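Coming up is one lone chain in structure tokens, specifically the form predicted on its own.
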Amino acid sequence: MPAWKSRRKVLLGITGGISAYKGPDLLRALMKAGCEVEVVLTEEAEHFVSPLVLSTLAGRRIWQQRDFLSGDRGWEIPHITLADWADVVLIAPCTAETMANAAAGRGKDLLGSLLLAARSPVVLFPAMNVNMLAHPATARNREILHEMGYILAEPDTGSLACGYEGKGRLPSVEAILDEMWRALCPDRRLEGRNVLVTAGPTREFIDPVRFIGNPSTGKMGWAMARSAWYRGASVTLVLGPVPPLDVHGFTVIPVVSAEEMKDEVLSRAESMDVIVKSAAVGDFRSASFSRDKIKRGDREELQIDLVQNPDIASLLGERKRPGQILIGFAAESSDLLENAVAKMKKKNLDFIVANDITAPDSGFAGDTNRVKILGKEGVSGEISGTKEDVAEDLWGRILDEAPLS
């Protein structure tokens, strides 16, 4: 986990919309990810989710609209100690009425209170019925709280409480952790920068059953995209076939073969301003594709043709506008840095991220890596870790010796 995630002071603001329900699931993933988290529970959210249960799992006592001004516990003047000892607030589920208020600048209660006392990163999660979130009200109580500095998290679409389908439903656990640790990130240097990453293998298919391919499950170009995307980028992941990814926050374009990643990497290079190739490309096809399953029959040999695929890396260096940054991988066996230098200047790339698949904690399908980043100035170092750690690394120290202008 990079330093900037640890033991962060996190308010959770639970509001009475009924997925408050998920209250204790999001407080529980606050405290694995390692938080000390606060919560205030409005009173209409205690119809939804109980208190104890809530204080229960945060091992403390839960704050409510009764601490506010009581003679038990007003004397702490919660509204102010709270929002000055939080690292960032979370309003999950964030109701409508509750937006209103933050937009109107109402203080009445507890939470509207630490609202506008608070002076950490505030991010709100609205989730309610779908004709309630495209009210014009609504929309334009949302435009006045982005406006204020509030950042808030586009609602999930799919079955609503009330039987609706649509547009309201309060994000994944996981994605509200990461709507959280994107405002918490300390390096904006992505904001709004454009961000093309590729990941995973592609597959050439022989028959329709069979292909030649590579067992990348994306892990690194995955953590990559999301590194950048904490930075503040805008996104865009091209993704060859691998089990399911957590994605949010990514436009994520699904390709196969070779051909349709290079297809959509060079639609969309223009626009980027910067481009990872981390994808674990094959290099080569079949010359001949079977329309019928080959069957073994009494054969005993079976010989495949087999012709280059198109090299996308040296497409987009051949391509790259002034300004534009341009990233390489290269997955190696021998000579490690030497193939790494002669593909850096081959495909004209700024940087390449070199790393040596047969060592016991790199290459593919683990959670760790082990690399070394190579610039126009030679070898930066080796960084090592969980893929994470090594994504978050090697931004840090590509931002550092090529910023964008």
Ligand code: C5P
Second form
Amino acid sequence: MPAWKSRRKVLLGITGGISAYKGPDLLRALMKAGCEVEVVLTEEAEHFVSPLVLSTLAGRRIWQQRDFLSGDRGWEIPHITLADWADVVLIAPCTAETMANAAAGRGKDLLGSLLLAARSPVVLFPAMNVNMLAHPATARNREILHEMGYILAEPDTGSLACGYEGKGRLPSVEAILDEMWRALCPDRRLEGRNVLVTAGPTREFIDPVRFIGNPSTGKMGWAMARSAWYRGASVTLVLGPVPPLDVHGFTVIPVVSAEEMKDEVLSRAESMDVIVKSAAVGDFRSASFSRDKIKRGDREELQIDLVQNPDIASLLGERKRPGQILIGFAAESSDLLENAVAKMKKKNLDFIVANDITAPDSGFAGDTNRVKILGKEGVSGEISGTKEDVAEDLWGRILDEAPLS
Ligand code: C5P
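Mind sharing the form predicted in complex with the named molecule? What's above is the form predicted on its own.
Below is the whole assembly, all chains and molecules, this chain first.
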């Protein structure tokens, strides 16, 4: 876990919508992530979620409307002390009423006053009936709040408690935490930048059921995408076939073959500030595709002719525009640095991240990695840890060495 995620102070405000019943799950997830959490409930929220459940899970008192201006902590004023204490404020769910009050700057209740006093980032998770969300008053309040600097998460689409189908669901607990990390990430150097990441394996089908592939799970590319998103980037993830990943916040372009990946990447490359090529692209595909499943028959051997796939990184290197940063990955089983340097030059990359896939805690499929990054200024020392830690470290070095103009 990167240092900036450690022991963050989270003020969780829960307001009176039906999805307030997910509050205890959210609280537990925040605590599991190592956060210190204070909970503030509005009066309406008490209809949907029990204060006792929340205080038991939190292992501390929670704050209710009756504590507003109570003098319970002697001279301390709850809405000021809580606002000053928090590194981040989350309101989940955030009702239309709470949005309207916040947009009007009303401080009539504990949460309203707290929002006025808060100087930390505030992330609102609107969740309500689809028509309430679409109402011009709610839409206008969203705009006002956005202009004031509040962060507004997009509600999920699906079946709503009121029986409607549509937009208005509270996002998953994982997505709420991700939005919080994005609000807390201290490095904002990718704010407003377009970053494209390729991740996962490719599959080159020989017949309708068999393919040439590799064991990539896309985790390293996913971690690079997540860290770029935390830093403020708009992230496009061109993703080969992998087990399900949490892709909240990304534009995901699913692909299967190297040819498909090439088309999707090249058609978007021009508008990208940074491109990270972490996919394990198959170098060869079958020269022909059999429409029928190839039968075993009596034969002892089967020859398949292979032809080279396009090298997407090289094609990107050829058309790289000034100021664009191109980062490759090199998975090597021998002569790590020599091979990586040669690839960086050949493909016109700005950086290459080299890993020795023969090392036990490195490379494909696992949750950890051990890499070195090579740039124009030479090679780094070894960077190791979870793929998230490695991605965080890599972005730090990349943006230090090649600041975006
Ligand atoms: O396979 P190789 O070691 O050459 O991969 C180095 C870099 O080139 C990686 O970033 C990989 O994603 C990229 N690559 C590619 N298209 C290929 C093969 C590799 O973009 N056909």
